[in-house]
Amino acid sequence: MKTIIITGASAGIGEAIARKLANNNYRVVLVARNKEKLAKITDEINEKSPDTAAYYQVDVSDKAEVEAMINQVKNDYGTIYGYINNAGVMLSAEVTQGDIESWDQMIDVNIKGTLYGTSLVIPDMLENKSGHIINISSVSGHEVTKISTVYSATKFAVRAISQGLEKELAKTGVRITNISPGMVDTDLAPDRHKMNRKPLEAEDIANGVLYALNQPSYVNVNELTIRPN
């Protein structure tokens, strides 16, 4: 059973990914800051699929915490096959508002959090000539609105990291996928119900993750953009 770490797994897209993968013969390691939510989701997964899920309370913007978690997962389960960078925050993002604390938090979680985990799992993946990094970006990493400047900048950065890794990991056996969701019906998007069309469900993104993971080893799905119809 392949082991996959999912950050930001206590709700929304991360939770949906964890449940989807556990239902499809993957061992899932849920990572987030909210221990109570993590424990509840993990228990529910294990009730349905025994010994399939575990969790660790981690702040992905703290490199030491991420490193300790990864080392513990390796000790507990051996090889880490997949790492899904889903943890993210979307806060006040207008430069004219000058909310530096929000900018710092988005940079720390969205960019540094992605880099820390990725850099720590890649060496073993390269040695094994197998593995899969999946970064959850956003359509805000393709387009910028007048209220999304800094948030979009962090998601552009996630896409840049993904595109760079495509080249760094070419012909190594390690795959990289960037997934850019549009508006999803989660608490991260408080204005989702103001849309004039139905927002995506978190499971729609989980289906995209499963699709990328389940391709033959010679197929690398580099980019998926998933938008409401």
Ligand code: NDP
The other form holds:
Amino acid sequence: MKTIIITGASAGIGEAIARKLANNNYRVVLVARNKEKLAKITDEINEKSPDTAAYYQVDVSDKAEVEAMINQVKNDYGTIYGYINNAGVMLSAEVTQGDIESWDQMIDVNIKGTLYGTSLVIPDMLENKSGHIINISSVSGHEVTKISTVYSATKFAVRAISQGLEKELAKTGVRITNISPGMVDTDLAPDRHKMNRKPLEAEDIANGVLYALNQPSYVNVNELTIRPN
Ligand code: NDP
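Can you swap the form predicted on its own for the form predicted together with the ligand?
In what comes next, the whole complex appears, and the chain from above leads the way.
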């Protein structure tokens, strides 16, 4: 059973990814800060598919915590096949609002959080000539609106990291997928019910993750953009 770490798995898209992958023969390691939510989801997954899920309480913007978690997962389960950088925050993002604390948090979680875990799992993946990094960016990583400036900057950065990894990881056997969702029905997107169309479900993004993971090993799905219809 391949082991996959999913950050931001205590809610929303990350939770849906964990449940979806556990249902499809992957061992899932759920990572986030809220221990109660993580424990509840992990228990529910294990009730359905015994010994499939574990969780770690980690702040992805804290490099030491991320490193300790990765070492513990290697110790407990051996090879880490996949690492899904999903943890993210969307806070006050207009430069004209000047909310520097929010910008720092978005930069720390969305950008540094993505880089820390990725850089720590890649050396073993390269040695094994096998592995898969999946980054959850956003359509805000392709387009900027009046209210998304700094959030978009962090999501453009996630996409830049993915595009750089396409080059760095080419011909190594390690795959990289960048997923850019549009509006998804989770707590992150407070305006989701004001849209004049149905937002995506978190499971729709989990389906994209499973699609990328389940391709034959010579197929590298680099970019998926998933928008509400
Ligand atoms: P939610 O707010 O529902 O979930 C966010 C998750 O990230 C939670 O599990 C939260 O857990 C975790 N998280 C936040 N900060 C940290 C941290 N410092 N360390 C570890 N975990 C953290 O949001 P979504 O599920 O909607 O978002 C998931 C990803 O999808 C994000 O990267 C977001 O930018 C992206 N996205 C979302 C869209 C949407 O419309 N919802 C659209 C496009 C992209 P906890 O609080 O327990 O730490």
